[in-house]
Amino acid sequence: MGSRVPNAFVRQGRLYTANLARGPAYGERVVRADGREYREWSPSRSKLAEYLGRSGPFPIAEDSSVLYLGAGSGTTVSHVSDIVARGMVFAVEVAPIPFFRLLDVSAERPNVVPVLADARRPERYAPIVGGTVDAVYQDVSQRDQVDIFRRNLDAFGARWGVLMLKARSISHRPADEVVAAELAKLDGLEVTPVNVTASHPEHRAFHVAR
């Protein structure tokens, strides 16, 4: 995994991010081991770890710019800022609950820049992003996630991103005709799916590549 995505490290079968702050960011493992701190980011807290366990198609670099949409409290963003620790990670939430424990998080971190707002509406946020992205990660549960996924794509012309798709939040109809109609909106672009079942039963995820 070190060599696969950028400060990141499988030890004895486990996750770790090299830390960017000092300490847990939200009570996870923390370790050192030759003069660094490591915090573990386990596959039942976060889809994408599980996603990266499963080698999901993660093609990132320590100084990209990725749009998280979907940012919650900030278990998963503090691990991204971590991987693009000479990067940017535009942290979007809409719920003010889990927003304002994102701001404790991005206090430490100097590479996250929370933004309160509705992912549907990529131009009230487009000045503080401030132009174009490397890469879009998603994991929202509205009915319109594919919409909204593509929209953000498109705005920061991204050239990939990352889907967690969550078929029951769109419809009750059975899983497989839901994904199939979902991504039937993302003709014209590459898209992967990854098995990331295990720990996340609901969600299904998919990397996008133009």
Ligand SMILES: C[S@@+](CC[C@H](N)C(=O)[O-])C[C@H]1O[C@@H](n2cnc3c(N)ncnc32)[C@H](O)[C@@H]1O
Given for the second form:
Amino acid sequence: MGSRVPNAFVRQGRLYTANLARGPAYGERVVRADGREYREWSPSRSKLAEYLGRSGPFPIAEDSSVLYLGAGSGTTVSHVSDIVARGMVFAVEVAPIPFFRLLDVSAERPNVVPVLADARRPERYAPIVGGTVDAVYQDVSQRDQVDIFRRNLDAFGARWGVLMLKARSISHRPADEVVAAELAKLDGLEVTPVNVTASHPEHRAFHVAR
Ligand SMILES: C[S@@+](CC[C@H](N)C(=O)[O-])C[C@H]1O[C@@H](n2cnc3c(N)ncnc32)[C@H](O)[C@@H]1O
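What would the structure be for the form predicted in complex with the named molecule, given that what you showed me was the form predicted alone?
Below is the whole assembly, all chains and molecules, this chain first.
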């Protein structure tokens, strides 16, 4: 990893996070060392793991608050929860089926707040978040994914975020063309691309900062 990410470690080329709960969250490998558990975080299971493995900027602290949009069943959320062990993860998911599994993951983790909501409507979960967040992480394959990202970044005053963009969800035009048009919506923000295509060929990752 480029900059140091709290509670995340690379050993023999594999990424791990120090487990805030006990045992695996989704069937991943767990190893024990120095009286602690470490969960393997595979880039093939998580775009964020590949992003970090490629030194994508992730200026997070152990007490940071993260708004996570498109939480799914909580695979990546569980590792973000390990990283911000003294912070908070507000995990927003719109689909009830993955949300039920996300509830199981959050039950083991005091710093994860599961939110069943549409990320297009930040005003609906603003009372749950209760103020600003440090960062927004987004992984939703929607036509208006960049609008959703910007709306949430602004609504919660986040200084930075990571956007996982799936061009094919926006348009079937050539991906480069789609991405260029979409990034124009992030006008005024500093946008840094990070390659995550080894395990996630359809996605482009961007670090976005004010
Ligand atoms: C690729 S999956 C997420 C995987 C997850 N980020 C991980 O790495 O473990 C994308 C998720 O975004 C959710 N989603 C799509 N549109 C959404 C929206 N408007 N608001 C909230 N969640 C949404 C989908 O239901 C799906 O569970």
